[in-house]
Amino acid sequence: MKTLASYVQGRWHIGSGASATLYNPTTEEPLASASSGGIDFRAVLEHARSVGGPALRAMTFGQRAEMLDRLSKAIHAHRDELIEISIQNAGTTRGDAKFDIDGAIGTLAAYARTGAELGAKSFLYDGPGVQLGRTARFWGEHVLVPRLGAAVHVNAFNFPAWNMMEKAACALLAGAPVIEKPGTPTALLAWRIAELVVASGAVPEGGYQFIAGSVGDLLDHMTSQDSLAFTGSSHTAAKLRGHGQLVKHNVRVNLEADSLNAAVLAPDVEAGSDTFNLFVANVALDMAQKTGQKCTAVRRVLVPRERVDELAAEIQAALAAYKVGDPADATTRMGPLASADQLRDVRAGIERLAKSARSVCGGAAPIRDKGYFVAPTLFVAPDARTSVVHTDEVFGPVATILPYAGSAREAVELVGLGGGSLVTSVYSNDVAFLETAALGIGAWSGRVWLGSDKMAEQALAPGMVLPQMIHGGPGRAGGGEELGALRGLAFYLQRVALQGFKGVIAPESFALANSAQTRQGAGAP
């Protein structure tokens, strides 16, 4: 069984006291152990602000754009490796396993290019300028500037590497060196990739450091200049938000929690039509990749009232393709859940929707001897505001179908009574549908999917995060963004408005003598 080590202060430390084991989770076995156990986090975060801070602001955007880059081909190079690490901690299936390994791969390989289009930038310019006296010689501009503090990201366990690394290439990007901790159930494969982080030595010292298990009291001596971004549960996420020293000193905090996505389907949709097949397709993908586990993954599915039966069948009989086992068999599409935890948890979520809504397949019942098991599960509510469908989040691969009467405003006001999501799919050829759904539910949701015929050979599935759009939602979901190309870097940086004469501070003289000065090793401001 392996000890997962953190990496903090320029060292591996094997951490001492109480640790926590990893599992297997299709044979229950235990893997690792992990423990933060003797780790002075005062000193990580004092090493992460004086030590990475400063080697990652003396470099220019074009310079962490190749630091990015070495990272994706060290991680890239370690694929397969990183494939069978999934499937036996996370319980993925080879598929699953590359779109988290994958996901991450691609998100730094993303960022690396948007920072070489900044080149030798040491800040950016955040919109137009704006005269503020009677002629333009007194002058007005907003620019993001590098903040001083450390990046403290706490993870998710559904997706150990992309999760990581999608924070991880923004505040790198960024100048902000960062303190990463998995959760830890999934932890082995996170672990992995920071021995890879480390030994590339793409990143300067202090740049990155991992914790494996607890991050103890860290959070009581982050201050004004330190962030921290966390993925995971409300109630989590609640507390964090509420944590004295982050009040405190007002700590940025940036959250991603529960979030009951809603999937709409439109009455104009025709059975057999290319977006009725999308629709059934992706409310299938979504209940049964990554086992459910997924932020982003649908759990409300709304469908004209007198269509209902027909949506039941069709999506029934595409989860029935999904064949649940050993997901290190090729022929496996749906692995098991992540911990045990997490199939007690997603059990009692099932008997909990079990109470209301009646049972379209699947359900609570064990289907193995061992392993953390359950069946993919669809359910179909009486009524479409049946309240704990719009309140309690089941993660894993459970839905529920809601008849509601067709309209637009009507699917809004549903969508809404989740009270916040962070993505939803609308599919219909009617553009009149289309809009009143995206304009209405844009206020719910931070993404709204919009599904029709002209883009169905085309289209990535809702459930996928790309880095050129923004990641997050409102409400339940989090309050939070993170990706969207250049806006995830805003909150690592600084906004800071300059006054003065335009010729000192317009883009055309201020941020050239900045990139002269870069160039000749004057670091950044």
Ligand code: NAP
Contents of the next structure:
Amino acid sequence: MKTLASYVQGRWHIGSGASATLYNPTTEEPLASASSGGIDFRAVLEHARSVGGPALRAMTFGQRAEMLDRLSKAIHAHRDELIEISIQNAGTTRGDAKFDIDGAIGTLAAYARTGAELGAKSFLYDGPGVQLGRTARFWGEHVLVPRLGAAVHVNAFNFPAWNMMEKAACALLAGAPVIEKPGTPTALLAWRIAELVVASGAVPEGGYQFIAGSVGDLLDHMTSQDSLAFTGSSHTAAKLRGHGQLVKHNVRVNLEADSLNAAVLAPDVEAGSDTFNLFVANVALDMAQKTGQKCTAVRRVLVPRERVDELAAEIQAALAAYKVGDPADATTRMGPLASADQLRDVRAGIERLAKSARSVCGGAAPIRDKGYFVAPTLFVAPDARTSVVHTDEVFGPVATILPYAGSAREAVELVGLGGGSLVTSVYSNDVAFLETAALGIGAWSGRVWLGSDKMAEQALAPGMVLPQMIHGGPGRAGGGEELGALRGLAFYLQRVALQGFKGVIAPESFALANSAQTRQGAGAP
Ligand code: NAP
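I would like to compare: after the form predicted alone, may I see the structure of the form predicted in complex with this ligand?
The next block holds the full complex; its first chain is the one shown before.
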């Protein structure tokens, strides 16, 4: 049994008192324990604010970009070891482990490239300047300057590597010191990455702290320059949003919560076409990849009413190729759920769905003697408005087909019943259908992915979150926004309106700029 330590105030701290146990979800054997007992969380925040923040802000974007590049390389150098840890503690197949770990490495590398382009700058101009006076002498500019607080990151269990490093990449590039707290059930991987980050020496002291176990009373000490970025369930998100101290000090909060993502098949898509095959393959992939424990996984599958049986059979056949079993076995394509709690919740969710939908395959019954395994489970709802399908996120390999009449407007309305999603994929070769769906669904979904014959060959799956594009979604999905290249930095920066003599504040003349400042695009980051 390993004991996971926290890295706080420049040293590794072994927690005292009660600890949480981490398991191998394939064998149910205990692997490690984590406790944050004895940590002085007020001091952790202060260390970030007074030691890490000044050191990071003394660096230019270019220097911080080099730091991210070093972190990406330090993690990459241990990729094989990290994959093994993920298989053991998160029950991922090798492919699923790479999805998480390469996501972390790749996002750090992408932000290193973005930051390198900003070079010697220490703040950013936002959009074009404006003339405010009779002549251009009285001028206005918007600039983005670093905030002075700590960036607290509370992460979900399902992406221990990517979730921590995608948040850290944006914050560190913006000059904000981070305090990372992973989801406890799979924290072994995040902890090992924390060791690599610290050992790399890339981040100045106080710029990166790591908490194994609970955040204790940390939130009670956050103040107005601090920020909280959370990923997890909408239940916890609601609690954090209403936290008294955060409300009192208007602490910036970004929430990435759960989501009932949808895939929409338009009536024009012919069986056997590239778009059809992509739809079937992506729905099955989304259900089985990471055993469905993906915030972007499809849960609702909209199919023209008369084609429901055809599509149910196609998706079932595609799912049959996902061999379920020990993730250490190279032939396995779907491992167990990550924890006993997850297994309990997913089984309960399947039972709830089974009360109002017809089962095509899978179910809640145990499929192995040991381990937190569940079968890929597909339902067909008799009525597309069946409420449980639009309100209950079953965070496992579970999806429900919803029959609809086939109009883009109806698809928009049904997607909206989920109350806000991270991603919706729409499959059609009918441009009018795609346009109506994209613009209508846009109000309900942070990302709209449009599948068609023209892009099928090059398409990355809709469940994949890319650093260039924003991630987040309205309503139930948390209302947050992360990534999106420079947009992801805005959360950690203060946008300030400067008004004065153009000769002082315009980019070509600002005396404080270390080098010639160039403008970012309007509204970016
Ligand atoms: P969770 O139970 O809400 O936990 C998320 C994180 O919050 C964990 O680190 C947890 O710590 C911590 N936490 C729980 N209660 C807290 C409290 N009162 N104060 C401070 N921190 C608290 O969610 P999960 O089970 O880890 O993750 C699964 C959920 O995350 C799913 O619903 C999924 O849809 C969602 N998710 C969303 C995204 C996205 O980008 N939108 C991405 C991934 C996952 P402990 O683990 O120590 O309890």
